[in-house]
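In structure tokens, the next block holds one chain alone, the form predicted alone.
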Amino acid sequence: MPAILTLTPNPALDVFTSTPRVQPEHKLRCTAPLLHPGGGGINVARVLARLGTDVLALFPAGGLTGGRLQALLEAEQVPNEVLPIAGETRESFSAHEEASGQDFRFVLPGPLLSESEWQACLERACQLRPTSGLVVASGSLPPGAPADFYARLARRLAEDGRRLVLDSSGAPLASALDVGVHLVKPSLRELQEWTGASLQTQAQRRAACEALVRSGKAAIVALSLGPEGALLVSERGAWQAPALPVPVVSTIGAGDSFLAGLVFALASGRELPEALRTALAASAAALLSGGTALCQPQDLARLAPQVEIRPLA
């Protein structure tokens, strides 16, 4: 078995490409495109395998690009499990605007799952034991996939002594937070629609990690900040670190990237703080590259001592 899993309900071959400029009604001549094996969960899997972690990614997939997407996992050497469906899997596309320095983002729905095959990843995802008991399933779900599918994992996972490590939005989140999981990771968008509230300070975003907390919705809150930093919140205390100053290539795929250097540093049996730490550096690596490249070993290794732990009172 492996150490930790990793559930993509929904994944996609994401195609990168750059332009002068985005404009309507025009022709925009773009670069050759980069081609990245994508989904949430499967970024996390990429980046743990770089890191040395024994890893599975797990997914449906179906169709030629769904075939194109694990022979780019294979290529990269992630130790990955399809399950076969009838449709075909989706496309993302990103287009980098040279002049701005922005990031356009063009995600599909994917395809519409039977009943039989959501199934299916529900009852795999809770047949395979991970040896540190951590799952993370991470992106949106399918058409045809319930909102509450996170919610039935949670508690199914938990039922077993298993933990979830969560990163999603909107119905799905929610419902999931009411089962209850072991870590999850919002965006400041993602939790400002959870809470209701605008929280612009950070007192209002802390006391709404706490909630969290206090409520037994997630024994760890990861709020990701983009430019701000992050902030980490637990029953054990809360701390906040600061985002590096380093060029950004393209935003895609940091997330992801904190996510998996966190769930690396947790696993590895290393204290929150430093999990902070380690988080931080792996976002802010996988700004240096184009598309969804994610971050490399080496970047994170140089970048982690520069990042500043602030325990919060």
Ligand SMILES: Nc1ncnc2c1ncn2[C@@H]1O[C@H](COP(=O)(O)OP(=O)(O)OP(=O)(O)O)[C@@H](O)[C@H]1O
Second form
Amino acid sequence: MPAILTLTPNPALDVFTSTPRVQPEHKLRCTAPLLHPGGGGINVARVLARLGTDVLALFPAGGLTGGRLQALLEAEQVPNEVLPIAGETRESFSAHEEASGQDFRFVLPGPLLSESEWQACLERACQLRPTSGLVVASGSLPPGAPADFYARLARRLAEDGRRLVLDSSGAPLASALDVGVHLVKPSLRELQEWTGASLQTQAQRRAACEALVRSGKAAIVALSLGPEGALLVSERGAWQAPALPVPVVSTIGAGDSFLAGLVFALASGRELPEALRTALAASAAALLSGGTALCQPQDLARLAPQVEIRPLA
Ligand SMILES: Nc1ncnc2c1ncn2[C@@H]1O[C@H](COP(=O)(O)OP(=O)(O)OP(=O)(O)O)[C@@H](O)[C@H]1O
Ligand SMILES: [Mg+2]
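Next, report the structure of the form predicted together with this ligand; the form predicted alone has already been given.
Up next: the whole complex, starting with the chain shown before.
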């Protein structure tokens, strides 16, 4: 059994390219594409594997694109288990505009999963018993999967003491929080959407995270704040960390690297402030490369001492 299991209900083959300027009508000449295996849980597994963690990436896949995605994961030596589906795995297309430095991200819905296909994902995720007890579920849900897919997973895992780590948005996130999860990693945008509040000040953000903890929706809340860094809240305290001033090549996969750093540290028995340090450094390391290349261990190790962790009174 792996130490950590990741589940990605809606994986994608990530295609990344750059072009001088994005404009309508014209043919946009692009650089040779970078291909990466993608989807939240898969990205977390890729980083965990690089850090030497015994991880298993579980995901449904089908068609030629599904095969390609799995081959890329194999090439990165990420242990994986595919649940075959009739549909074709999606591609996600990102274009970096050189003139502005902005990334344009085109996200397709993914294949339709039949009831037996999404049920098989749920069953298998519950059958596998990672030794740390940590199951990381991340990303959107594919068409056909019910909005309470993550809520069902949360309920089943909690029944025998396993700990769900969730990174998702919208209704799938909301319904899982109603059941309760071990750790949730919303971005500011996702928490704003969930609370319906603008959460402009640090006090408001912290209060929203504390409310999640107090109401039993999540034992740990890791709120990532893009260029503003991150906030970590649990019953044991609250900590804040500013983002590191690294050159930003691409923010794609920053959140997934953040979550991988956090889970890696927690599974290694580190305390919450140190886990926040690892998460922050992993996300900063992910900014250094294009596409979904994610963080490299040597960058994480170099950047971690630079992270400033501030306990909040
Ligand atoms: N522009 C940036 N400058 C510095 N650090 C950044 C920047 N963008 C992201 N980060 C780092 O990456 C982490 C995760 O980023 P973010 O909060 O945007 O989450 P995300 O999951 O990538 O967002 P979303 O899922 O909403 O697209 C941040 O906590 C921060 O440490
Ligand atoms: Mg995210």
